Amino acid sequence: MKKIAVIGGGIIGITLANYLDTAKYDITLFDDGNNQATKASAGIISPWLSKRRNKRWYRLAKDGAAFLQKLVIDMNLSNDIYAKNGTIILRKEALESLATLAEQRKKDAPEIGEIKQLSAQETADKLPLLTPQESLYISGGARLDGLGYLEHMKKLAVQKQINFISEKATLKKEDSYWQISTPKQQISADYVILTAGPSCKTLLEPLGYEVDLRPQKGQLVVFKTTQTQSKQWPVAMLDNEADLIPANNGQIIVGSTHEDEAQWDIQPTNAAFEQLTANSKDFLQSSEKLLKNSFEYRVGTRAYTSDFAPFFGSLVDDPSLLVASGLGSSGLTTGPYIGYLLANYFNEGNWPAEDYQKPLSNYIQKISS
């Protein structure tokens, strides 16, 4: 039986591990749990109205959102983890053009669902925390609880007898096998799949590769409220850099920051609180009440490439080494699908026919000796 080592237990790694065929492969997943973006994420699944010009990225995100319907069934995700409650999009202008774009994209993305321009009162009825204002509603929008997803998927992986090692790993090639070492142990593997976010860069550099990856700090603020019906509310994409995500147990999440200079720093800051609450205050009916409630931070580290696009696949000079990273802020939409595609490659030998990305060599290059 061939051995596969997956290094990185975030959204890609844990999904990949669960979809790999355990009858064919002996699977070990390494994860030290540090700076994991998935744990901190709030998870808006609504990629269809993005104005990004990268058509490859849009295809990946669109198909990733569609794949989540399969994932829910395959992995028995509860409504607490994945909830398709719709998305409300707030814009000060151009709602009609946004609705037109939604209708156009629905032609090859029926997952968008119902598209409706809401009156001010209809908006407040859908999400009572919002001040009455016109909006666009998309019924297919959803939220994915990153932390809940990781916990659920790890339980499933343990049931499938996938090995977990909660330590920082390094790797090197000896003869035709990979040696993966931690402070306490060492294992060998036929294949290695790196899904460790921005840490893929530090894992590959000792092997002689230059990697186009950078870490970015992201902070969210989670407010505790008495709004017990919050889990049924849609998410709201606000007309600035903040989003409002109703979660379980009366929690309301406001996020998120994009801090390039902070990189690996995961300490919460008052500046993030001030920025996020200021950006959301004009959209909330009871902002003062919300801001006075107890709150906590979520902080994680995202992985970005220079062109803000993810990459995944095997290295040209060594097909036994695969890498997937660069998800940026859309990781909960694209990450599970990438994990599934990589697993399907091992299980069935099929690589996706769709053109989802530039060649891997755009992001990873062997350094000349």
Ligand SMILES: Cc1cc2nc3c(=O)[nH]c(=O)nc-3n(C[C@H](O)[C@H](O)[C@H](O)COP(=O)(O)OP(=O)(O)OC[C@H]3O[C@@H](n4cnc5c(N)ncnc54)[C@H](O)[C@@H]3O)c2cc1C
Contents of the next structure:
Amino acid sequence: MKKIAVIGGGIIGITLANYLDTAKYDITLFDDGNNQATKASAGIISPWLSKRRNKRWYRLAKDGAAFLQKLVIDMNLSNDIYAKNGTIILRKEALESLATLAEQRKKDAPEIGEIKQLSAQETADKLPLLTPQESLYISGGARLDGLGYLEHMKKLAVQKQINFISEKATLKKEDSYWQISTPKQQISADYVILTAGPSCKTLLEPLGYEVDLRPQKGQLVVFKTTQTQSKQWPVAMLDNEADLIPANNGQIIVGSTHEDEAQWDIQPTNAAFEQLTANSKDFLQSSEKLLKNSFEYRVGTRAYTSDFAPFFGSLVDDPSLLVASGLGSSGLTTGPYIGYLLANYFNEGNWPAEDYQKPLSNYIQKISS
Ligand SMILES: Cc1cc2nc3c(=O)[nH]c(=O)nc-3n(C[C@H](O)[C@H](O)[C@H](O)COP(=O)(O)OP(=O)(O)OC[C@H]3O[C@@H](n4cnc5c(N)ncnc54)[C@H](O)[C@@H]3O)c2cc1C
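The block above covers the form predicted on its own; next, return the form predicted together with the ligand.
So here's everything in the complex, that chain up top.
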């Protein structure tokens, strides 16, 4: 039986491990749990009205959002982990043009669901935390609890007899096989799949590759309230640098910062709290009330490429080495699908015909042996 080592147990790695065929492969997943983006994420699944012009990215994000319906069934995800409660979009610009864009995109993405312009009162009725104001509602918008997802998928993977090693891994090629080492152990593998977020760069550089990836710090604030209905409320995308994500157990999440200079730093900061609460203040019924609740920070590290697009696949000079990273701020939407596509490649030999990305050589190049 061929051995596969997956390095990185975030949303790509854990989804991939669960879809790989254990009758064909002996699978080991390494994860050191450091700086992980998935468990820190806000949870918004709503890519359809993005202003990004990158068509490949949009195709991937749209198909990724559609794939989540299959994932829910295949992996038996509960409503606490994936909740399709809709998205409310608040914009200062005319909502009509946004509604027209949504209708256009729905032709290719029926998952958008119902598209409705809400009156001020209807908006506040759907999400009572908001001040009454007109908005656009799309019923297909969803929330994915990153941490809950990882915990659930890890349980499934254990049932499938996937080996877990909770340590930092390094890798080396020995003739025709890979040697993966941690402080406590060493295993060999026929294939290695790197799903280590921005650390893919750190893992590949010693092997002579130049990698277009950079880390970006993201923080969000989680208010602990007694709003028992919160898990049924839609997500609100506010018209500036903050979003409001009602979650399980009365949690109200305000996210997220995008801090390029802070890179790998994962210390929470007062400045992030000030920025996020100031940006959301004008949209909330009574932000003072929210601020009276206790809160905690979540901090993680996103991976970005210089064109903000993800990449995944096998390296041209060594097909036994595969990489997937650069998911940026939409990785909950694209990550599970990428994990599934990689698993399909191993299980069935299928590679998607759709044009989802530039060639991998745009992001990874061999510069020395
Ligand atoms: C604050 C914040 C909010 C976000 N909100 C959203 C959102 O609302 N919607 C959305 O779609 N996306 C969101 N994202 C983005 C999304 O979370 C990420 O794009 C996605 O989770 C990345 O998944 P990944 O599997 O590539 O990497 P990660 O989740 O970062 O996982 C990589 C794993 O690899 C491990 N690792 C690294 N190096 C090694 C090594 N040498 N050995 C062993 N293990 C290693 C790390 O410990 C980590 O656990 C958000 C991100 C942040 C930070």
